[in-house]
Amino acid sequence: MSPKINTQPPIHSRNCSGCTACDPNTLTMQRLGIKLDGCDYVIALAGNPNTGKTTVFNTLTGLRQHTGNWPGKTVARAEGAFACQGKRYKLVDLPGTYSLLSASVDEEVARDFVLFGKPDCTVVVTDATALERNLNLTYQVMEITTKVVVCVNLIDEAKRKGIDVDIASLQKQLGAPVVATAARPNQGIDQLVQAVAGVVDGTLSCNPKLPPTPKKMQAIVERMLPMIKQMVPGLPSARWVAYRLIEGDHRIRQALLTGELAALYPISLPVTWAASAQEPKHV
């Protein structure tokens, strides 16, 4: 007997059972290919290599090949679009990476787009047959942004291998919407679009449950957080920035000290801090 795999779509944070907005059968997604003009939202597509990420991209956009490179980088860049319920979504396929630690050009491109590009939602494509290995990147993305949808792809392969993926439990554990898909046969794609739309418009709650700070780093991170938050009061990822400073990430350090991060995350109240303020130590 094949294992039971719960592939139900995520539940909205509001009580809207039975409404057409939550019924994937009522979705009217249109693949727009490279028609990127007039898009309302930008969606990033991240994932490890060999998770079927490009197939997800092609299924959503109707495209079949990559075109062009990232500015100044010899890394393939692909953009496409789809429309649903009157809204147009630009989809940016990020390079396949195992992490966002900026140890390679691919990682740097993916990391910079999620952080500095500020997409309206980031979809992390994972492999249902190797889910534990893929969660490292998932947690790193959730450290940077709360607007995340986790796409558990290749669910058909998992079923054939006798692997049981409990989507509801995974969603509860991560604190982010999780959708099971098999992109090649177009299974679960409507539910994925529904989840993305919910995250973008705020009707689907995202409260990522991140791993605790490692004990050996707790003291230094706790000292750094107030300084980072003072410099960038609206930053949603102060702990991640602290991690990167500790690791000696020059790009993040410069973005913090030059005010680039502060410009990305402005707040409504005026904030001043002395130009002579000391840089965070232990960097």
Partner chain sequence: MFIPFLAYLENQALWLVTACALLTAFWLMLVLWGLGRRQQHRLEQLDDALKLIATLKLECHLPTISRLGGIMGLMPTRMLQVVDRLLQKQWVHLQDDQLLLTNDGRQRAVHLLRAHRLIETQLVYDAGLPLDQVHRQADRQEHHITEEQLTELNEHLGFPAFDPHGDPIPSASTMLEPDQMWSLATWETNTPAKVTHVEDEPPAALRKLLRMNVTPGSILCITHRDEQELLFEVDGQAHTMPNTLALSVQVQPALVKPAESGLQVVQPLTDLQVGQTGHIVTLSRSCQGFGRRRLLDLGLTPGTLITAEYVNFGHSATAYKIRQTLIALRQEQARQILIQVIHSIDLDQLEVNSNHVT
Contents of the next structure:
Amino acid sequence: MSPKINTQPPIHSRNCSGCTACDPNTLTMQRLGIKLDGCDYVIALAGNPNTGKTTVFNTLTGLRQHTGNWPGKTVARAEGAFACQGKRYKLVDLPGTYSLLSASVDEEVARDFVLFGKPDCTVVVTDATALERNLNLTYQVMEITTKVVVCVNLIDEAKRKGIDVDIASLQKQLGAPVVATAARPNQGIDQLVQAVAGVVDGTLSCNPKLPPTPKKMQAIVERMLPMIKQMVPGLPSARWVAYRLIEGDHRIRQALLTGELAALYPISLPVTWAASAQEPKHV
Amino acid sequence: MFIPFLAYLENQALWLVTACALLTAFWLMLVLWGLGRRQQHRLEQLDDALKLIATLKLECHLPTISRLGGIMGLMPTRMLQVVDRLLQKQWVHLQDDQLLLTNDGRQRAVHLLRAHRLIETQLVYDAGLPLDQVHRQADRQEHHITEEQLTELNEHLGFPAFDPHGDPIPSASTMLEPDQMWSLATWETNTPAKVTHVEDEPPAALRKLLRMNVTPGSILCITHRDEQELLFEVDGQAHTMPNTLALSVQVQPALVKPAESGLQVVQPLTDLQVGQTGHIVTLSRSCQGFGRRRLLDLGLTPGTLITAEYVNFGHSATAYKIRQTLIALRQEQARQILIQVIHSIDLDQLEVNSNHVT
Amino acid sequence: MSKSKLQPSEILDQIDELRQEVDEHFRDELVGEIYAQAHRVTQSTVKVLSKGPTWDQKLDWLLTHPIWGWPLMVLIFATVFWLTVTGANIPSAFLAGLLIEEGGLSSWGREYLNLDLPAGLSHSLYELLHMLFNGLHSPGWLTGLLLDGVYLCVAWVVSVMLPPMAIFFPLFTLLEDLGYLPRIAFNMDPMFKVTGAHGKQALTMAMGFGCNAAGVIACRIIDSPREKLIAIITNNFMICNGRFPTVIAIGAVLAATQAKGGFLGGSVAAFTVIAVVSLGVLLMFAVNYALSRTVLRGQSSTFTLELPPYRKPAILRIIYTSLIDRTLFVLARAVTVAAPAGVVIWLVANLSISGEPVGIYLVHLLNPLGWLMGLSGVILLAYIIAIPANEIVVPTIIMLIVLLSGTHGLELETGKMVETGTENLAKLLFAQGWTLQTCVCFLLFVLLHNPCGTTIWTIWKETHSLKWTALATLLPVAMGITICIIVANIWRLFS
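Can you swap the form predicted alone for the form predicted in complex with its partner chain?
Expanding to the full complex; the earlier chain stays at the top.
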């Protein structure tokens, strides 16, 4: 099976063979709360602070993690589960961060989970009313992993403020599935689950269009890439690792030295994986 | 069985005195703890003397006992005690009246210097402390850190080459050679200079320099000088400083031109009035480490439009609209962001071709 | 190929060499590229249709106004407290009548509903249980332990705590959901700046109103370790919900004795609460200042605070979650502590050594220190019993008074010993020799004493330092004892 670049919104991608029940009207989503055992897939929820990540988490799992309208509300990692079409998903709500680079404690928690926890899919929850700022984190997550779903949340708030987001065009330009949701009135959650299921089983693949390497660094990064590839052949995010090494990130350095990363990303990858581990296309 | 015990407890006066004594003891302890931090430890004094000998040599002065005592502010008898301990530990040996470092002494001195600079780097980059107050804390901590901990710290920080003051961090094995530097007090006018070192004592002087964005790495140009003070430009802004203050700034010739200072008029973000919009030119060099990274992550990159929206009571912080989000910054942060104010006519045009603003 | 035999460490060394060529602005350019692309993408996908100022912009202008911001903030909080204090009376009396007081329901019905309830409702659950136990011929000690100890303590906690929490939590969650908390941090930042603390401490303080343990956890949002420690240590100066009912109860007693009820009475009670909260905030700033200039010296670090857009609060969801998750959660915790505490109280009052209950010894023992602090041995004993959870201080005091005086002095009949309602509480306390001065010292000590067990544990987990945990625990209690001694004796000097 070769990966296809899906430029359509995930709601139209019904040509997949694996999920015949792929219809938003008959979607059999089941909230499992904290019943975490026997989960088939792990899904991470990343995003800026205060974008309604926890509300999305609560809507999906049926749990009631405390929400509040101030940045930094979720300080610890919360876990929950839901099931859809016979598969059980474990959902991890990461602390809200502006970036994965500054190395404050919560950023490290989020970064470590996305890189070392190797979730089967990372959902980046973004705020539709401040999309530009939110894309910073989105690009950073897409730099680490190709299994991403971008969730444009608070779309109802945006509408109220007269902000219109062209989801289809955004999806095309990001190169990753984009779903618009409004977690409070429960809009778009089914589509989100569908997109996640699609990314997890490989029927929906992403080809992130990432920002280019800063010009001055290009030569150095190009020289580093083969070296990193040599240490961890299966890494989908060699460029990101190069960035981190340039900045002297001790955790990443240590993970390379001890072979932790190499063990996490072995060379014998399933076909879809190997294909998506190609160099990300630059705009 | 209980009765004698209870009878003892019934002696209320005794109890009350105990309770009050405990209370007083707690307050006393607290006060002593607070004040005790000012007291220098004996070992720390030895270390300080050792460091001083090493740096005096670096600056090509003769490290004699009397000069050392003078700088450290110790009475001659106390100074002699310190020297005695140094000799006992075989960290120095005497040649005429000069104190020379032995191999052990040199190693210890390098360790201390390394520790001091690495701790300062950590305090600024990790903890986000401002530059003018890390020196004292590093002075306290440098004595109690082992070589292994230093190696760990060095790895954690990503093997930095320079500390936030611009001083090179020596490796564990090498000794520093004095680098060619000039004092700003004697620097020529109209010649761009790169600040390589800023003296971290006294703190008041350092704070004054920081307020003018004079930090290691910043590029400045003296435009005029007279007997008392010199006029200079940094980050596109003109400042004056007394010649005495210029003594604590070390510079090297700058290979690049000062950031187009003549072409653009930049202002600190604090100049932006409520309702005005500006675009960010750059972040000042005095903004380092965690603080700088956080500002960048929030989207305060060069070229970004920024509008002052609200000022709080007491004007300690201002809320700015940036990339559709409202972010409050204290004056200290705002001062480190350099902008150009956009006047309303320009702004209309900008909105028409906003695609070009990146 | 020889290259493939290179060890990771060797490759990393090569990479380290390469690193040296990269200039220091690497991060600036990296983030710059990301944002440049983000800007391009949003330019073509996001369209802003209307540009007039929306309601939240107008609201923000008002709430963060340099002049109006502070008065509005005080007004908002005063309203919340006033609603809590006055609103809590009615359900509190109802619950007390239902659970404890004989005939309490009937008098509640007469007072608030203006109608006579059927006579069958005049018995409280407490009485009914007593009848049941008597009917089952249970031994006296078992009835005493289970009913007069455990049941009474739990019932007291429920009737004293539940109503104020059920009102306060939804109101507070409403403010939190609306997005007002970051504006408080923005408004109050100059105070924090002057006292050498971080502006985000205001957020952790606001959470401390709910629960100090939650407030301590919220301190993680402060990045600088020094300012985080200050925030953790001073969080206890915020009256948490466990202590609110105590303040409210004493406020109500003051209102009943000093202002003789009515609307004015409600205001006196609310004013008491606001005064205690304000004093707490002032002391917090004072301790901030002292700490940042002595043991936690240093300057303020980077301060960036996002002011998120206001969101229309979902009222129903707020009521639901704040009642279920917060109120019931806190109540459950209080009840779990109250049950064993009830056993302890009953034992203290009923276990005798050479003819006197242990409690009498303990009270006598604590009396002198209590007197010195303007309190009494009973109050101090209640505090010691209530260390696991501050919520049960008032119930413990009442039960101690009732149980000890029942065996020693006032000769109250056991079945009718528990009288509720503000006026009865006032009568009970003032019969024990309480005065206005006792109330004031008591309020001071409610504000200033050690954090509850859960909070101490949380502080330990957050700081991993015995030193800071000890300081956070001992500092407030030492301040409380000292200030109480000073206030009580100055008061005595002038009256």
